[in-house]
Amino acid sequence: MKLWQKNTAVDPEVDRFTVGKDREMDLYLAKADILGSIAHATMLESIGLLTAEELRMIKAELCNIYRKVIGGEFIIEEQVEDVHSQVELLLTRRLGDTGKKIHSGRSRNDQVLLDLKIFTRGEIRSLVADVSALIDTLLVLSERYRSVLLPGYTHLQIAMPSSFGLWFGSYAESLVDDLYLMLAAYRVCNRNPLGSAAGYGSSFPVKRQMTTDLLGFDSMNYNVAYAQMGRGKMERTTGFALAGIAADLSKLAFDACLYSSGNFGFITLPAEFTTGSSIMPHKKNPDVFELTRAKCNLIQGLPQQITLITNNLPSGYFRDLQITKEIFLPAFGELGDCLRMTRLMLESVEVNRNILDDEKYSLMFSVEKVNALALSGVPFRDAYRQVGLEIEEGRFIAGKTVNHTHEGSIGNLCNDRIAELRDNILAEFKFEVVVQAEEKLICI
């Protein structure tokens, strides 16, 4: 069935053409359709376009079909195009015409547009639960291990001492950082643009505030040329922000790559967290930060692929948009993935504490000699200078302890400001007021 047909097959070829993958992507979009249906039936009701009886029976079914795909029985048949035109279909077949009304007052183009913004919108609230989850970990390690020395690497060259507890606070605060761009995108995507229709609004007296309102959204599209216009700016805005902490991830998962090698060998993984080798008997690979590594340099590529199907766009619709689906709806849940299989890899991992036992890394303390030395009131310019000739002589002995006290160093990581610094973001996003509307329109 198509919403569109009228007495002309469409060619077989052209048809699956393009349909395309939509069949298999709209099921992320289920949930939304459903509840943007609800929405859009309770304000057509309110002009007129539904009697009251009629709005009972269509949102009694509307929940009836939620119920369904919560449950894994939501299909798209092979014969339907989309997602909106099976739920048309079931609400026409147990409702008769009264199902029929449903699309009054709306466009296929506003409704992907609506169950777009619905979806992203629950699964960036689902991103944010993981991303803080993963930092209370990072800050509990930092906090676990704060006074366990480690060597920091410039230019992969051994540099100066660092920390575990400066390595996994490093990675907690990059993240807090993530979650502004996080807010950012929530913000973009958290605008209702219901009632745009194709793009030019419509002869029905829509009442786009009260679906705002029922949807939880901040606010809506205001004008409704932008609201078509936003198709495509909206994910690749989030996949911006996606790709942000994929970044994070990526570089914590070379750094325990690297760290857990046999030549360096400052963390270990449990054997049940590696895979082996089916010729080398001693082989313990660390395939979950290997695959978390690639999954997120893909993901980091998700803005850049959106903006090569919409670069060149004038305004108004075009299907090119539809390829947008294929690459965006997928990403949250591979990201998901790699944040809690993270999160559960680094409570596992076991660190090791005697890692400057090893003399190779006794240069990196000559800078503390050098401070040290300038503090007691040897020009630092000299200072360098004189440990510099004590390392060329072979005549440096390293004090190997540090006093790092300043805000953010070894002995001063500043965890709890790092914490509340999260917390303030979290409460920006206002989460429960998406939560509280959805709930009302839900009848489960």
Second form
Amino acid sequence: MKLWQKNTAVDPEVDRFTVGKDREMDLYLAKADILGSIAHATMLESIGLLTAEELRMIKAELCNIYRKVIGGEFIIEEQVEDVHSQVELLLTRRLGDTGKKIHSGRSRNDQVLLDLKIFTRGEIRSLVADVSALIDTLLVLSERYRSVLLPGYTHLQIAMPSSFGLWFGSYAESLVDDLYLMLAAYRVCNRNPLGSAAGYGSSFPVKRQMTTDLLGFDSMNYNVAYAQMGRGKMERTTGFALAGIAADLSKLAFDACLYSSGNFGFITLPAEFTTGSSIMPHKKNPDVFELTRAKCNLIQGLPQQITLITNNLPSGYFRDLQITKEIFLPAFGELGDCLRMTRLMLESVEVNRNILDDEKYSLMFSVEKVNALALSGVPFRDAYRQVGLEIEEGRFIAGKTVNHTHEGSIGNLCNDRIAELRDNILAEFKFEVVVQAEEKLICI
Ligand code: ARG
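Show the other one: the form predicted together with arginine, since we just had the form predicted alone.
Time for the whole complex; same chain goes first.
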């Protein structure tokens, strides 16, 4: 039985096709749906659409359902369309007519919008924690190996001296920049669409500011038609932020695969962090980094996929939007897993301290020599030519020391500044407002 069913039963094939993967996908949204329903019911009581006793019973029952979700016992039944219908059904089974009152003043359109925002802001909170932990690891490694040199490449040709300090630190700073995008996505996400109903508001005197405050949102999406237009937009915006992090992890994973290959030998992964071959007994493969690379490349397609689903839709709700959930909701878990696995791998990576003893890297010190000559008064172009000739004639002798002192260079990594940037962004999220609001709503 559907919430909307009157006298005609829908064709089973149409039912199967339109419900699609919702019974599975909506489980991601169950906790959010319950939190939103508690806030909505509290508001309904304040405008006289529920009595105080009805609200008390609804809240208690919603909290019971919440506990079931946490315990993994909540399911969306065969004949039920989605999480919104399931929660209403459970309330009605337990509370009869009282349960049937909860949907006054809202539609599943603003309900799913709300659920997605509550879910997403929570997922952003946990991803930000994972990103921040990875930044910590990278900065610790950068400091630990600050004086271990590494060849730097351009065009994948040996170029100039780099260091493990630079390598690890570069990804830390890149992830800090990703947090700016994440903060922007969080701001777009953390605005309340509830009360927009089907996308055009309602004639009930709903108190939108009240549910906004109860749920700890920064503000509401004021214009009800815009609130509905936010479906897909919030996902796309957040998708861009996830894609930024994924791009970093994917690049780092490729570096790690390259550096751990026998031909490079810059890093070694302990045996227990590699996988073997069924035919070649010597193999120790960096599969974790390879899978991270592939998963993160897939995540980078998220904003494009969401764009494609929503691209040609005019304003207003369409069922097309349901499909965005299938690609959007599982992406957080995947990215979180990649972040944690990357951290685990990096923490046990062994660094080769003697890479530059190999003569094949000698030429990368040529720029050091040119610069030393220029500093002693030889015009740069003459110094460049002089060293170039020495190389061509086989007379070049590498100094093998680097003297980089400016900000952000091998000798002056500025890791403390990078950590400070990260801390400043973290403070801007103000997650505690949401955490406290949600804890206050749910009585478990
Ligand atoms: N499963 C739907 C979705 O994700 C929920 C909203 C249904 N609304 C409707 N008008 N059919 O979009």
